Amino acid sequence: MARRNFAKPDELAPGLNYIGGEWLPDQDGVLIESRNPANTREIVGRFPRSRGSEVDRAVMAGKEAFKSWRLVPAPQRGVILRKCADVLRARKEEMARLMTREMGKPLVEARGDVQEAIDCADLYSGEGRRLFGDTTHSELPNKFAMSIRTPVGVCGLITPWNFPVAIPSWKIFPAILCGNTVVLKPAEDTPACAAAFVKALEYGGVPPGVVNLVQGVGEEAGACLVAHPEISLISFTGSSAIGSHIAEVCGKNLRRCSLEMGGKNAQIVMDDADLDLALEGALWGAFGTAGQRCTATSRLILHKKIKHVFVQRLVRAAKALRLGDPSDEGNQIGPVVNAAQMERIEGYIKIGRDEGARLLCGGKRAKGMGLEHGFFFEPTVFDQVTPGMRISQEEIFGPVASVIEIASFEEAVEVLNGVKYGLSSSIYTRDVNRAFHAIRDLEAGITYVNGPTIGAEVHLPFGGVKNTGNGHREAGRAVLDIFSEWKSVYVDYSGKLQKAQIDVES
């Protein structure tokens, strides 16, 4: 497809719901309104503040649409997923600079999360060829068994905003492969990258009805979204409070529920890792994103061994990191989201200070030209963190690392799995032998060996265990088991009665 200036700023993020293939405004007329978090006096735009009667109009829409789109073969449901890869290749750049306007990620990484949506596309449009069942004998002469996948219906999908398009196309890429249609409400912090990437999946051809975008905040849209009878599905990525709601009012009504919540992941560092490589690794897995993402390396278990030098040349480190518009591709750390995240993030700064940690860089907001009006918050390195501490155990999501110090590895596993959650988790070693007992006794959905907690691949499963979800997995070819149910199927060509288990003795 040949590259498009969308130049028109209403044009890529529409300030509107999309319902039925239509953008339309909120019948109230209230709005939200979206601002730069590296400069608050810029107005990204504004969009609406939906309640039930919009989320219903979705919900319709949708159930509508379903009626033909599981119609629809899934060889050619995967075309449209093509040619939807191709408009946001095409669009690439324009979406990456309004992410960075909206959400305050560097420019680099805006371009990555898009780009994780185009693997995502490219990916599931392959799958529309491969929504493979099982084909068996049956126990009984002259009759035929199989499975198949079926869509589930309308499905309601909840998005953060750290990932403002990747995380969406996680969801709905494989959503409507499946034959599903999706109402998608999107973050309150997000509401034009949201709106930009289902302009892109308006024109690379989805019909009218099968995505539905329905702006809105979390207690007023998305409860009334969760709560929608119609709704045969919810898939949810945020706080495991939330999460832990949603999967509540899921069960009473026997909907399904995919959870995908919080993690406090760490790394750990052998006395025989390679220390270059894994001070990169710690700098790009704690103060990425600004440490606001689910996977962060927020933990840092040292070898006690390698731990005072490790420690030195991290915080020089921390220390240099350039803080700043994050379109300026010389800066390497933007804000964060707004303020109540910059108040909780001060308030764990607190709570380190009494519980004894050692406060080594950082621990406050960040002060100086082109920085006074927006959420910058300075890289920051605990020391002498004990494992029961609440730094070491609460999710903080923002750029702070706390240090732990261990003296063997049975120790630093043991440290590791000692928190509420499960996500991500990594170890640097040169020990192969080492390296396969991480990989079989760390608690977490993913293990990384040699690299950050961050950094996830779209054709693999995403997802943890204990409190980080509730046993399903996004990405890969394990999140189709979310979005289809499982049909098995008998033809029995014999002319007569035959009875399973009766007519056959073993």
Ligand code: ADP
Given for the second form:
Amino acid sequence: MARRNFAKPDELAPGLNYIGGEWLPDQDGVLIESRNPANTREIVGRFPRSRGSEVDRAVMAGKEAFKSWRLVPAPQRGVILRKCADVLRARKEEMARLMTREMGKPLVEARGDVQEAIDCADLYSGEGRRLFGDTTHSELPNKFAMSIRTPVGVCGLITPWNFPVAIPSWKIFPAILCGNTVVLKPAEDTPACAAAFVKALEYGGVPPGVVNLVQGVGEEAGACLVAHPEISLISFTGSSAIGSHIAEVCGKNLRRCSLEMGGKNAQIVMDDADLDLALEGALWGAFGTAGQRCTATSRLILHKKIKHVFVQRLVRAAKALRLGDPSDEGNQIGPVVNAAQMERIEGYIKIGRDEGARLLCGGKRAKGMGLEHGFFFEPTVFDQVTPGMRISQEEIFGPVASVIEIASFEEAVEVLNGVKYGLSSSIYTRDVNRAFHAIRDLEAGITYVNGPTIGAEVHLPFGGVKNTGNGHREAGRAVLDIFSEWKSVYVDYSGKLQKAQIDVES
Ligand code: ADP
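Shown: the form predicted alone; wanted: the form predicted together with this ligand:
Full complex below, order starting with the chain above.
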């Protein structure tokens, strides 16, 4: 069969699916449109709205490629990842600019997003020469024992729009390093970023069928991927509602499933804290990426002795943040991603007001020159928030910080822990004993001391406790446990039948 490759060789983000090493249009020809959230008149690109048939082709391409990819030595797989890192480095700026146009995070943050993918490729490229198992002594003589990691098969990866290159990289690089092949279904809000990322991997030399990309919407392409019988594993990052639905489907089919979901992260500021530092952290944590990070600081738990002055300074600084076109480097806050997100945030402003919280600043769409065609929302601070309010409990995913006053360290810990999520947490204090108590007692997958709730690095485990996840960790070495199966190997060189637990007693 002649190869059909519909992408132009120099295209940064083809408006096509990538299946079995070919850039192909969807058979139905139905498209989704990606628009710039800072200026919705600008179309970033059109991408296939794929259905089950495309998902099926991609999974079968992954299954075919798995036969040979799983046999490529891991160090050689690592070499390909290193080449991918080089391509990403070379394209960092154009990919970051595309990301800013497509989902609205300021350019400096978009560069960080691509950088995270580069870090990730570097990390797992080295892991190709480790991927260690254990060797150990058998309890029987003349017998050898070891454990090795083996790949799982074709992995279905479903990703959100808020880290449109970094999150796919957290999943794809360790997955393929372990010898798996993948089908990526990225968020419908950021198809161009996903296409650009996969295109970079193609240039990096990832063989055909090892990474497949199917564009489309969640209920269609996403749902088909989750239900596909040839998928061995689903790795999902997104909302708790969808995650729990995916877990149900995977549970029924006895399929491996790792979920990374919501957060209601908090920053504690104690009375002995460096307030300048804590303020800087709060601004970055609450309003960076317009609050649309799963680790965003949505609650500020402030000691009563410093609360008044801290809130005054916070409000002044929040009002001074420069909102506007995120591709203009002078601006600090870009738009939120789409109209639905805007409405959701507006909904929570009303909920907060109705619950009796006091709005100190923001709380509304930003108006002004150049903002009229985008989804800009003013940085918002609610005061007099109590731990039980919905704005204290539910994930808002917007530039909204809720201030809760506490009178002691113990109360701060209780408030921070009093939510159903447990992703990230932070405490500002100069008291080392208190810091270690916090590390021990905060119910979260991540704790920062004297740093904001955001800023994870790729070589440490990432994930959360309680309803944030289902017990897995991405990044670091921990992610290898998602993307590989352990096999225990015994080699008996005694030349006779030896019986464990029977021939020996202790
Ligand atoms: P967010 O609120 O961050 O957009 P979602 O959970 O809605 O989070 O979406 C995260 C990812 O899950 C996206 O790629 C989306 O297309 C996908 N998705 C949404 N619904 C489903 C579904 N029913 N089955 C599989 N994937 C889905």
